[in-house]
Each structure stands twice: as C-alpha cells, then as structure tokens.
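Consider the single chain below, provided in structure tokens and representing the form predicted on its own.
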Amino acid sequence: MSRYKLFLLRHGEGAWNKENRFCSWVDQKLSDDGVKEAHDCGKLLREQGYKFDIVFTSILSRSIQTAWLVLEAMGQEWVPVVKSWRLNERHYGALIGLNRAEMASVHGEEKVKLWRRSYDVTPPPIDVDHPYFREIYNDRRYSTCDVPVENLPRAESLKEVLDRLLPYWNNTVVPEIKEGRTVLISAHGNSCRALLKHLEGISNEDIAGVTLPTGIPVLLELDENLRSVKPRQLLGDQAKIQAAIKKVEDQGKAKPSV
C-alpha cells in the first residue's frame, strides 16, 4: 500500500550538457534551455496541485538553481531548501571535461557506456595536473562538507555514489518523509538513479538501463518501509520525454563519420 509521495528531479539542462561532456563536480549554472526546463517542471506540478514541504538538493549550483526555479514556478519560494554534497553529482574523475561522443570515437561506445552506466565500474582518477582539479577542490563550498576536503572522492562508480549517499537518506531525509512531509530532491542523473536503485531494489545490471532526463519530475509511491510500490511516473508528456530520454541515450555515440 503506497504511504509516502517522494519527488525526484534531475536538474535542468546545464551549459556542458548542451555541450555532452562531462561536468560531474564542475559548477555549472543552467542553460537558457535547463532554465525554461526547470520553470516548466515547476508549472507542470502546481497545475498538478502537489505542494512541497521541504526541498533537498546538492551542492552544485545547477541543482540549487533548479529547486529555485520550481519551487518559484510553483508560488512556493518560501519552501526550505537544505544542501548536501551527497547529493552532488557522480565524480568522473579523469573524464570530468571530456566530450563524450569523441570518447566514444577513440575508446568505443561500450567503454564509454561502462564508465557512464555500470553499476561497479569507476573512471580513472582525478589528478592534481587535471585542469579542473585546483577549480573542485580549492572551492570553499567543499570546506563546508562533513568530511575533510582530503577524503572527498577523486572517482566514482555509481555503487561509490550511493554509499556516499545512503547515510545522508536515511538519516536526514527519511525522517522527513516518516513525518508525513512531502519532499522533493533536485539533484543529478546519477544520484537520482542511486537513489531509484535503493528504492526500487533495480539489480546492478538493469540500472544501466535506467534513464533520467533532465528537468523531468519523477514521482515515486513509497510504503511503510519506504520502499517503491508503484512503477516510477515520469510526469508530463510521454512523448516528448520518450525523445528526452532517447537524447540522453545517444550523449554516449560516437559521431558519424563524415
């Protein structure tokens, strides 16, 4: 019997999603698409009527953003909005930067789609010579974490992601949603799928099959135990996030020859 309503969101379209590289903890604001994305998902649920008690989002500021432009879309901007680097994005390490449709070229698609859809395989590390290493870790907001900045991750498969990510569910987020408070996350693709992972019971070799696009509101029916007991709703036009969806898919091609 579903119990709880829990909101997932995967932010709006950043400015290296349009460019298909890999961001991962390089901050990036929204695109002028991400930003009509996220103002749009915000019209979608106040025309649904569902209303928020408490929104939880990363630290990066394409997910902080985000939140802001729904909950603004949504006449809901008092709402509180509680940040954590746990929900931040999967950290690519060595590939943070990288087009993935060249990788794709030199490495093959099936590389390229094990680095960014495996449940257990994790990229090469970030090193101190990587041109966005000094920009990541130099960046005060990491010195707000509750793990010294030395400890952060360097790489993450996404089974790294949700361990890194599961403390902070259980013991910040769930009592919320124990206490009958509708929440929605605005995070990352890849946290959002650690998360349906968890709430679904989705084995490490189906989750490479499961596709968020951006901007998109999923809605999932939680029972007492929190955990799903209704197939996921993405919410809006099926069609169009069909073709969303299917944009994402394709980010990991190489490009045809020409």
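On a predicted model such as this, the values are computed, not experimentally measured, just so you know. Here the rigid core means the biggest group of C-alpha atoms that line up within 1.5 Å when the two forms are laid on top of each other. Numbering follows the first chain given and starts at 1. First, how it differs from the form predicted in complex with its partner chain.
In the core-superposed comparison between the two forms, the C-alpha atom of Ser105 has shifted by at least 2 angstroms.
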The other form holds:
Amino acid sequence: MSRYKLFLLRHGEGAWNKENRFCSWVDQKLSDDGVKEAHDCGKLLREQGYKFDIVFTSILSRSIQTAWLVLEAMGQEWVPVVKSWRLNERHYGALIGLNRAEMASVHGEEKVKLWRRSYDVTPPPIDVDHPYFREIYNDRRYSTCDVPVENLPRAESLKEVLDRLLPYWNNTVVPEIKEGRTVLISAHGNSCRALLKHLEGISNEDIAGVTLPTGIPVLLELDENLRSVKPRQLLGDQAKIQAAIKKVEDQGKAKPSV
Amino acid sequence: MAAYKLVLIRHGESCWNQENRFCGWFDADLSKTGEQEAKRGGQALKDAGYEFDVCYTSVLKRAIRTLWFVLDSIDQMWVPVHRSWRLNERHYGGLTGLNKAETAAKHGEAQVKIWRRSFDIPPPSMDEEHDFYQSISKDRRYGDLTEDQLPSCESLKDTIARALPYWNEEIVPQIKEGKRVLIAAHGNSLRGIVKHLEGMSEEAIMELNLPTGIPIVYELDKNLKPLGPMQFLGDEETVKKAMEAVAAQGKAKK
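Complement to the form predicted on its own: the form predicted in complex with its partner chain:
Below is the whole assembly, all chains and molecules, this chain first.
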C-alpha cells in the first residue's frame, strides 16, 4: 500500500562529465547544460503541482546547485535544504580525475569493469600524492562532517556508499517522511543507486545494471516500512526520458582509445 | 580585540522596488539589478577572504537568492542555511502592492506621513478582501505559525519584536560558539538587529537606511557589543558611496 512519496534526482552535467572523467569528491559546479537540466526538472515538477517540504543534498556544490535551481523554478526557495557528506557521490579513490580511457590503459579493462560493476570491490585508495588529494581533504567542508576528516573514506565500493548513507537515511530522512513530509533528495548517480538498491531490494548482481538518467526526477512510492511498492517512475516527457537514459548508457560504453 | 565578526547583507532591488510598490511579505523576486548587486556583494566577500560556518535568511526569495548568489561567489554552497519568517521584511498590511501615488490617493498624504514617521503605528491590516491575502496569509510556508504569530500588518516596532527572539535564541548562541555568521535579510528585519546591537533609539533607527547588496561587517566583543561602527565591504568607490549615503540620511529633511 503506497503510503509515502519520495523524489530522487541525479544532478545534471558538470564540466568533467563532458570529458568522461570520474569527478567523485572533486567539487565541480554544473555546466550550462547541467543548469538547464536542473531548471527543466524544476519546471516539470512545478507543472505537475508537486510541493516539497524539505530537500536533502550532499555537500558537493553540483547537487546543491541543482536543488537550488529546482526550488527556484518551483517558487519554493523557502523550503529547507539540509546537506550531508553522506549523500556525496561514491568516492572513486585513485581513479578520481581519470577518464574512462585512461583508466583502462592504466589498470586494464578487466579491473575497470570489476570496479564499476561489482557491488563490493573497492578501487585503490586515493593517496597523498594524488593530484586531487589536497583539494579534497584540505577543503574546510570535510572538517565539518560527523566523522573526523582522517576517518572519511579514501575509496568506496557501492556497498561502502550504502554503509555510510544508510544511517543518514534512517536517522535523518526517514523521520521526515514519517511526519508526512514530501522529501526531495538531490544527489549523485551512485548515492541515488545505493539508496534505490535499499528501497527496492535490488540484488548485489542486479544493481550493476541499474543507472539513473540525469536531470530526471524519480518518484518512489513507499509503504509504511519505507519499502518501494511499485516500480520507480521517471517523470516527464517520455522522449526526453529516453534521450536522457541513452545519454548515460552511451557514456558508460565509451571505448578506450587505442 | 574583536571576539566575533558578524556579516549582514540586505538584498538588492526587487521587481517591485522597480515599480515603487510596498512589497513586505509579497514574495517578489530580485530584478536583474538586484541579482547583480548580490553577485557584487559576493565578490566583495570573496576578495576579502570571508569564511562562514552558518547562514540565516528569511523565507522570501529575494533574500534567499541573494544568499545563494553570495555562497556561490565565495564557493561555500555547502554551508548550512537556516530560513525563518522572523527575518522577513516588515509586513505592510493593506498597503502591500500599492505604489506611492496609490497610497497617497487612497489614504491621504497626512496619514502616509504619520505611518512613515511612526515607530509603532502599523499600517491598515491586510484583510481577506485584499488582492494578496490568499497568496500571503494562506501560503504553505506560514503553515506552522500560530494565529498570534501570523501578522496582518506590522509597525517597525512589531517587526523588530518578532525578529529579535530569533536573533537571541538561534543566532546569538551560534556566534558565542565561535561560528562565523552571515545574515541575508531585509531592510527592516536587519534594522532590528542593528538597533539592538548598537543600542540605537527609535528615532535613530528610523533614520537609518542600510545600503543594499553591500556586506555590512560588525566586529563584536565577547558580549556582542560592536567595537566600532558598521563597515562596508567592496571596492573603494562603492564603499565610499555607501558611507556617504548613510551619513546623509540623518540630515535629510523629509
């Protein structure tokens, strides 16, 4: 029995998405296309008459920017926005900054496939010598988390993403939903996937095949135990949704250059 | 020695400012000029290297968007933001939506003068017949307010009376914990804070018009008493103009 509605949104294009590089915990803002995606999403939600009571985002600018643009388009700027590292994108460790071609040439196709497709294999950790190490860990936002900065992840499998996301979901998000509040989670490809896995009971094997298109609001209907009771709905114009799905699938297929 | 620093910013031009209409609780958006003002304010904070730990704003988009422009400029979009109706602009009651000419025509010049000169006389209430009653008083964002809390009009005294509890109960404790605070709000709600910080008289606060889109910095001692007058951040020209405008206000004949 559908009791609650929950909205998930994967942010749109950032500068690195265009270059097919793993952005992960590097803090990039949306590209112009990404801004448009967020704006269009907000417009759609407004046209369909949705009203949010609270929005959750990660502490990466692109998810916050997306939330702000959506709220602006809906005229709901006043809605509280709560931010947490626990909704951050998956931490790709040493792979951060590499594009898919580079990764394959440095680590080999098989390894890359394993890291991307498996549920619980962790990529090699980011270390002090990594070009983006300081940019990430010296950033003040990571000294404000509920975990000391030295204990924050240095790399994550999808399973590890869910491990750090779930307490936040249970302790902070669920109480809002149970109060009857309409919640929007504006986050990232993998943090959204991890949450979906939990809500929809997707197996470790099957989750590899699940991808969310960017900029398309996802509506979940949950029962009183906060489990999904029907297939997730991607909202909006079908042609647009199909195009968005294709875009994400094509990125995943990008062939390494020889 | 400053124990604490506090930054205030008053939002810039709204679409209704352009039309010289009493805005109050009507949720007017920033005009293009207002957006530029916010970006400029953000740039000033960026140039001066300001960092914040927590931000406060009202539930009106012109203040919230100003804050967003600022946080974007200084790359601190991740900083927690708290919104409260208590930092809203003064509620102009029945005058909401009227421009200066309409107001004078409807109520007479003498009455308008009284309202402008008074600290504690409110404008007429916004009643159910008012064009904006539904969109303001019945707006979902005010759903949690009690009947006593939801205004139908406010004098400056009323505005300050509902803003200060928020300052005292929510903001002051954060400052005392050493958190660096930014407040993005409106002319009259910020007047409430300034009057309180500086111990200004009712006459004095009514004379003061805070500049828009310019970060206003207070250095405070450990008892939250300002160590000096408010300072403005920005390029030399902007700051000079703002200081002169404020200085001239006290002297202006009305």
